[in-house]
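Given next, in structure tokens, is a single chain: the form predicted alone.
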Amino acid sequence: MPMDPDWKVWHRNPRKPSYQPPEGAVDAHCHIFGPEEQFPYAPERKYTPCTGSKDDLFALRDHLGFSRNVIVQASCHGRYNEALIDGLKAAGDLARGIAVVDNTISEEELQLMHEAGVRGVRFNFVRRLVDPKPREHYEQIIEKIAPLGWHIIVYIEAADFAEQVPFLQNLPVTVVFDHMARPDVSKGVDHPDFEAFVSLMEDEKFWTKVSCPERLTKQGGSHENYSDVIPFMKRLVDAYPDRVLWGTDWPHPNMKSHVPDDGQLVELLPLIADTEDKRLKLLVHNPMKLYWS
């Protein structure tokens, strides 16, 4: 099946960014898409991508100076983790996963994942992407994985997060924010909803990625100013510098207003964390003691 017709593919020349990353730095979050030929996508998926193989992602790693990769299953593959797997094979000790389940998988399965690199699964929250569930849902899939010490990753958006964080606060198992969990950056930094975010990130058990500032931004298609969201970004940084991520997204699934250039993602680095203590913490150490310790 081809593409959406307004799909945008991801950019097939990224610069080689300016800032070289540290030795042993890990793109945190980046996905495989197909190929469909040989993964296909779920029959329940809300849209249909590009492909985006596990060789495409590893050339993008190198020419980006990055080490190591973490593959978050995107939605459109569902719970067919097959795409996930097959390139956490070929990556061997360079790569760690995040996959998607449902409450029924057996712990043989989960088991085979975790020798494979998966270290955790995602729950997305996000209704225009997949159909929500029931908390019992998560519960039970919560009760499978906290035995191998797994972790959750939350796709949320902003609208959705108060509704959600009583339940997050009782998990008992680390639970890792993917986007900064959506703000809506044209309140500013310092607006109580944003306040919120932070203040939940007090306990602990929580981790966020800061990342995307491409889905971010309110300032329009051009991918050289992405300077509403970089605020966001740093505020948690140097709050949190010892449980904060970061990832490319690459190939950047359902961007609308434009696509992102790699390289420039990349030389933001240094704007969202401006030593390099904290550019050692947010690249190599923290990703490093969440997935590979």
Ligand code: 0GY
The other form holds:
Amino acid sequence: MPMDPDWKVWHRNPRKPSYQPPEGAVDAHCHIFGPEEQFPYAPERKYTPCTGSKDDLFALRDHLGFSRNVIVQASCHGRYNEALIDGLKAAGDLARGIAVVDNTISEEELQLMHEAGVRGVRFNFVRRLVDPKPREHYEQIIEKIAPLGWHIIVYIEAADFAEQVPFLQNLPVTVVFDHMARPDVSKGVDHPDFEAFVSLMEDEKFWTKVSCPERLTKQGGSHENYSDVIPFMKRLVDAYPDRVLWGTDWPHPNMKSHVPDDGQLVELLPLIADTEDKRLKLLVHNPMKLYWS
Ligand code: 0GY
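Given the form predicted alone above, produce the structure of the same protein in the form predicted together with this ligand.
What follows is the whole complex; the chain from before opens it.
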């Protein structure tokens, strides 16, 4: 099945970033797509991407000066985690994974995933990506993964956020938000909607990725600096330096406006985390604590 006609292929020649990440830095949000001949996409997927193989991902990791990856199962692979597991096994200790599972998954299957490096599951509430599931679906998964010490990552958009908050607050595991729960940056960093998210984060069970300026920006055609998104990322790093993660989001699924240069995304890091101490936490200590300890 060819990729969608409007699919934007990831940047083939990202710049070598002028900012060099610290030794041991982790790209804590990225994906593997296919190759489809080896790892077919899920029949129920909402999009068909271009290939973004494990070898492509590891080459990008090295090019950007990173050491490790946290690979997140993308919705185009549904609950078929084979490409993810293959990538984790190939990376050895240099990658950890977030899987997508069904509520019928067995203990044995979860144990095998754990041995391959999976440390959590993703709950994706974004309707354009995944059909909604009943609450019990998620509760049954939590019961199964909690004994393994796994956490969940949550992909949700601002419009659906309030509805899920009580459920998320009551979960007995750590909850990591993808892309700051996708704020509407046109409202400004001081808007009550974003303040509500910042306040929610006071609960130590919550972590957030400060990621995806390319997806959240409203700057239209001029994406030189993503300056409308940086204050949101910085606000969270300043408030919660011990519970933030950063990732490229390579190969950048469903980007419509432009294809980001991953080297440029890395160059934003000193603006997001403005001291060496904050950058060490964001890129090394925090992901190592959550995924490698
Ligand atoms: C992201 C964002 C997107 C897609 C997925 O699982 C996915 O398909 O995560 C998106 O389309 O916004 O985090 O990669």
